[in-house]
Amino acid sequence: MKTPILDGLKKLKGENSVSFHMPGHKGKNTLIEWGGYIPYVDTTEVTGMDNLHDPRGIIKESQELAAKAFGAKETIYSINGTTGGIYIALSAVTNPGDKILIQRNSHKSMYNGAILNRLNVEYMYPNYNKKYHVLTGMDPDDIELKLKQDEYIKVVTIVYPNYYGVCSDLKRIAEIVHKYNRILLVDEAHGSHFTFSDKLPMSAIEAGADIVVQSTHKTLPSFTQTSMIHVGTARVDIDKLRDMSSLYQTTSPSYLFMASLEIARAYMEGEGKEKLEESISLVEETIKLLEKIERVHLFTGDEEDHTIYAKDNTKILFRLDGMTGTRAKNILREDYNIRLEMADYYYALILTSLMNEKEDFEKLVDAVESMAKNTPYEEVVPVSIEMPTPKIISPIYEAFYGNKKVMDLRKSIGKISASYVIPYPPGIPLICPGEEITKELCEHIWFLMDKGIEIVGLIGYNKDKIEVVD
C-alpha cells in the first residue's frame, strides 16, 4: 500500500523538530488528548450536532462565546481557513463591479476574492524601510488621499499585522475610512493573539474595523485551516455575511475543526492567557540574548519610521552579516533541527506562539550563536527589495478568465500577465492578472529564484515560462 503523504508525515513526526513556524499549537498534544477523540467524533450534522450553515444549537452557542471573547458583535467560524474567510468577508461587503482599495502586500486570497467577486481593484503600497530592508506599515494620509480622489472605492482592505509583525495605525485608518463612509476589512491572519494581552498591539476589532478575518491556527493552538470571521460594526449586513459563508464553505464542515477553534478560545480565556504572558517574557529574553551575538541583527522596529505604529515581537525577524535569510533558515533546519516560518533575501522569521516552551528558545539561541560563530561569511550584495509597482492594463478578473497562452518569461516583457507570480511564503503577489510584465519585474523574479526563494505561478521544469493574455 503506497501512502506517500502519510509516510512524509511519519517522517516529520519522527524528526521531532523545534517548531518556530505555523501552526500555533506547535505540534503539541497538550490541550486535550486528541487521540481519544479522533476519529470517533468526526461526524456530520446528526441530531444534536447543529449545522454551521444554520446554527441554532451548539455551534450557535460556540460562535457566540467566540464573539464575546474577541469583542465582536458576531463571529462565524471559517473552517476553510482565512482564505475562505477572506472570500466570505469580501463578498459580504461588496457587489460585483464594486471597487476596492487593496494593500499591495496582501495575501493571494485577497486578490482571488477580487476575481471571484469580479471586483475592480486599486492598490496602495506599504512603506519600504531602506535602512532595514523591510516592508513596514501603511501611511494613513496615503489612504485618505486615495479616498478623496476616488469616490467609487467602497472597501479598504488592510493587513494587520504584516508577516513581519509590523502594525500600521489601524485606529486612525478606521477613522479615516469611516469619515468617507467606506468599509474597513482587515486581514488579521497573524493577530488572533492580540486580544489576550495588553503587551501586544490592540486587536483590529478594538481599533474599529468593520469586519476582521483571523487565522486562529497561526498564533493560537488550533488546527491548520481553522479561522474566524469577526463583525465589528453595524456597517456589515449579517444576513448577507451568513449567506456568503454558506456559499463559500463546504456543506460537510469538520466538527474536529470547529471543536479545535472552540478549545483554543476556551483555553485563551483561562490558562492560555497566563501562558501567553509567560511566552511574551520568554520572547523578550530571547531577543536580548540574540542581540548580544556577534553578526546577528534583529528588526524590532524603527522609531524614525512613522508607518510603524506598533510591532508584534512574538515574530522575531533576524539576519546575520555575511549570510542571506534563506541560507540561515536552511542551516537551522539541516544542522540544528529547527524549522523557521520563512525567509527572504535578508531576513529569517522566527514565528513563536504561547505553545513554545523555554527549551525551544534555549535551543534556538544556542543554534544561532553556533551558526554565527562557525558559518563562513559570503557576499550579500546590498539590493532593494522594494515591491514592484506594475501597471494595471485590464481588470484582474478579465485577465484571469480570458484567453491565455504560455510564453518564455524573457519574451513576455510588455505583455499582460494572465496569472500570479508569488514568492511563497509569504504569498504576496509580485504581479497579478491584468498587469504589465516589465523588465524590472523579470529581473526581480530571477534575482529571488537565484537566492533560493520559491516562486509560485511560473510554468515549466525550470520555471521560465508564464501565462499571458492572448
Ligand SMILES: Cc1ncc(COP(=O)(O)O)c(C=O)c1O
The other form holds:
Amino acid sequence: MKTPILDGLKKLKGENSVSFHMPGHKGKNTLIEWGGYIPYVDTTEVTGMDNLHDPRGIIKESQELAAKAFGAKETIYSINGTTGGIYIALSAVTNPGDKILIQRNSHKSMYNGAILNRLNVEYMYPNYNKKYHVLTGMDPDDIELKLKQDEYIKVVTIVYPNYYGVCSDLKRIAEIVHKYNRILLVDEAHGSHFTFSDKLPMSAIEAGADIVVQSTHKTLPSFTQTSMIHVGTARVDIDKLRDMSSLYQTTSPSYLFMASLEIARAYMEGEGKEKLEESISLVEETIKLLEKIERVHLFTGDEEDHTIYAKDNTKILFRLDGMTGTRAKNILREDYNIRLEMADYYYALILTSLMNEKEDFEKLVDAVESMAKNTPYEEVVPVSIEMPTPKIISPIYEAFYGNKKVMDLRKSIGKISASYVIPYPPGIPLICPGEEITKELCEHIWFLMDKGIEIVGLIGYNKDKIEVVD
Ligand SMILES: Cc1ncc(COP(=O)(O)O)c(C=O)c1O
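Structure of the form predicted in complex with the ligand (previous: the form predicted on its own):
Next comes the full complex, and the chain you just saw is listed first.
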C-alpha cells in the first residue's frame, strides 16, 4: 500500500519540531479535541446544516458572529484560503476590463485574480529599505499621485501587513482612496490577529478598508485553507459579493473548515485574547534576548523610513553576520529541530502565534545563541535584493491566455513573458505574464537561484527555460 502523503505527514509528526511557521494553531487544539470529531463531523448540507451558498441557518449565524468580532458589516467564509477570497473580493468590486492599482509585492493570487477577471493592472512599488535590505511600506503620496493622474483606476489593492509584518499608513491610504471615490481592497492575509490586541497594528477594517481578506489560518488557530472575507463599508455590493462567493467556492464546502473558522473566532473572544497578550509579551522578551546575542540583528522597524507606519513584531525578522538567512533557517531545522516560516538572502522569519508556548521561545533563543557561537562565518556579499520593475507590454490576461512557446531563459531577453517567475517564499512574482524579460531580471533570477532560493515558473530540470508569448 503506497501512501506517500500520509507517510510524509507521519514523519513530520514524528519529528516533533518547534513550529515558527504557519498554520497559526501550531498543531494544537483549542476549544475542542479535533481527534474525537474527525471524521464523524465531516458532513454535507443535510437538513439543519445550512448552505454556504445561501446561508440562512447555522452558517449565517456563524458568519454574523464573525462579522461582529472583526468589526465588519458582513463576513463570508472562504474555504479556499485567501487565494480564493481574493478572487471573490476582486470580482465583487470590478467588472471585466476595469483597471486596478496593485501593490507590486502582492501575493500571486492578486495577479491571478486580475487574469481571471480580465483586469488591466497598474503597479505601485513599496519602498526598498536600503539600510536593512527589506521591502517596507507604501508611500500614501505615491498612491494619491496615481489616482490623480488616472481616473480609470477603479480599485486600489494593498498588502497589509506584508510578510515581514510591515504596515503602511492604511488609514491615510483609505482616506486618499475614498477622496478619489475609488475602492480599497486589502489583503490582510497575515493580520487576522490584529483585531484582538491594542498592542498590534490597527486592523484593516478599523483603518477604513472597503473589503478585506484574511488568512485566519496563518495567525489564528484555524485549519489551513480557512480564511474570511470582511466587508467594511457600503461601497461594496454585498449581493454581488455573495454571487461571486458562490461562483468560486465549491458546492461541498468542508464543515471542518467552517467550524474551525468559528472556533478560532470564539476562542479569540475568550481565552485566546489573553493568550495573545501573553504571547506578545513573550515576543517582546524574545526580541530583547535575541538582540543581545553577538552577530544577531533584528529588523523591528526603522524610524527614518516614513513608509513604515507600524510593525507587527509577532513576525520576528532576524539575520546573523556572516550567514545568509537561508543558511540560518536550514541550520535551525537540521541541528535544532526548529522550523521557521521562510528565509531570503539576508533574513530568516520567525512566525510566532499565540499558540507558541514559553518553551518554544526559550528553545529558539538557545538555538540562535548556539548557532551564532558555533557556525563559522561565510561571506555574505552585500547586494541589493530590490525587486526589478518590469515594463508591461500587454495585458496580463492576454499574455496568459494567448499563444505561448518555451525558450531558453538566456535567449528570452527582450521577449514578453507568458508566465510568472516567482521565488518561494514569499510567493511574490518577479515577472508576470505580459511583461518584458530583461537582462536585469534574468540576473536577479540567477542570483536568487545561486543562493538556494526556490524559483517557480521556470521550465526544465535546470530551470533554464521560460514560456514566452509566441
Ligand atoms: C500576502 C498574501 N496574500 C495571500 C496569500 C494566500 O493566502 P492563502 O494561503 O490563505 O490562500 C498569501 C499566502 O502566503 C500571502 O502571503
